[in-house]
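Read the single chain below, which is given as structure tokens and is the form predicted alone.
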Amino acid sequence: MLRIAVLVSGGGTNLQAIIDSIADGRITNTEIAAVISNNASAYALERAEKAGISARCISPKSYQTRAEFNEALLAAVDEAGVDLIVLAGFLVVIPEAMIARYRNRIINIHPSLIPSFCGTGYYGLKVHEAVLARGVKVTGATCHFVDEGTDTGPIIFQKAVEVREGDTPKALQRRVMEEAEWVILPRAIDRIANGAVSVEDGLVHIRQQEA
């Protein structure tokens, strides 16, 4: 059984997608051991509590230095005894010590087709605003492992989403979530939980599901 910690900062729509996918069998052999947020008012914490999942807030505001916060965050993940860390809209830089300890065991969902519209400054609605400003016709989402860079880790899955005439950033954001993020993030967790994902020389290899 794969034990996962889901790290969130806001509403927790991707967390809900994971909860629902475990419930309906799209994610197998997996349990959410902990939900951690840096934001005490994050609705994601309520979603976790409603689902009977252990949830807690670890806020940088509670610590004098970022180093102390980083230590507390890593300690909370360690205490949960997890096999995989899932960043589901977590707007905090992951400590390098955590990346090193959980090498190729941290995944993130990003709302664009990496390497487009990613890196420093591209998060949340800003990604979709940039997509529309550039006039691209296809966007999407990427699920990838986390390394020391920003959105630079090995790619697990990508899914394209059409940009429509008259799209607003919020409308596009919603469609990317529904058509891509909520599809590929659960799929990635399920494949990892069933031992079908490996990383070699910076590239992800995925064993096909058996019929």
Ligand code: GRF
The other form holds:
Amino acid sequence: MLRIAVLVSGGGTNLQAIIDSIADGRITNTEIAAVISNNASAYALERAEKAGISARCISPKSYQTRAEFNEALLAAVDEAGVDLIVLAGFLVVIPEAMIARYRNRIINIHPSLIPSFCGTGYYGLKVHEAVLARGVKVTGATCHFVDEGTDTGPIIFQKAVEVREGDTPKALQRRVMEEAEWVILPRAIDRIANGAVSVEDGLVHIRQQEA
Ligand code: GRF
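For the form predicted together with the named molecule instead of the form predicted alone, what are the coordinates?
Whole complex next, starting from this chain.
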């Protein structure tokens, strides 16, 4: 059984997609051991509680230094005894010590087709605003392992989403979540939980599912 920690900051729709996918069998061999939010008012915390999952807030505001916050975050994940850390809309920079300790065991969902519209400053609605400003006709989402860079880690899954005439950043954000993020993040967890994912020289290989 893969034990995962889901780290969140906001609405938690990706967390909900994971909870629902475990319930309906799209994700197998997986248990959510902990949900951690940096933001006490994140609706994601309520979603976790409703699903009977242990959830807590670890906020940088409660610590005098960033280093103390980083230590507390790492300690919480360690205590939960998890095999995989899932960043599901987590807006905090991951401590380097955590990346090193959980090498190829942290995944993130990013709302664009990496390497487009990613890196520093590309988060939330800003991504979709930039997509519309550039006039690209296809966008999407990327699920990737986390390394020391911003959105630079090995890519696990990507899914394209059409940009439509008249899209607003919010409308596009919603379509990218529905059509791509909520599909590929659960799929990546399921494939990892079932031992189908390996990383070699910075590239991800996925063993095909048997028919
Ligand atoms: C998603 O768009 C995700 O790609 C981005 O932040 C948003 C989180 O949404 N990193 P939610 O909290 O899962 O609803």
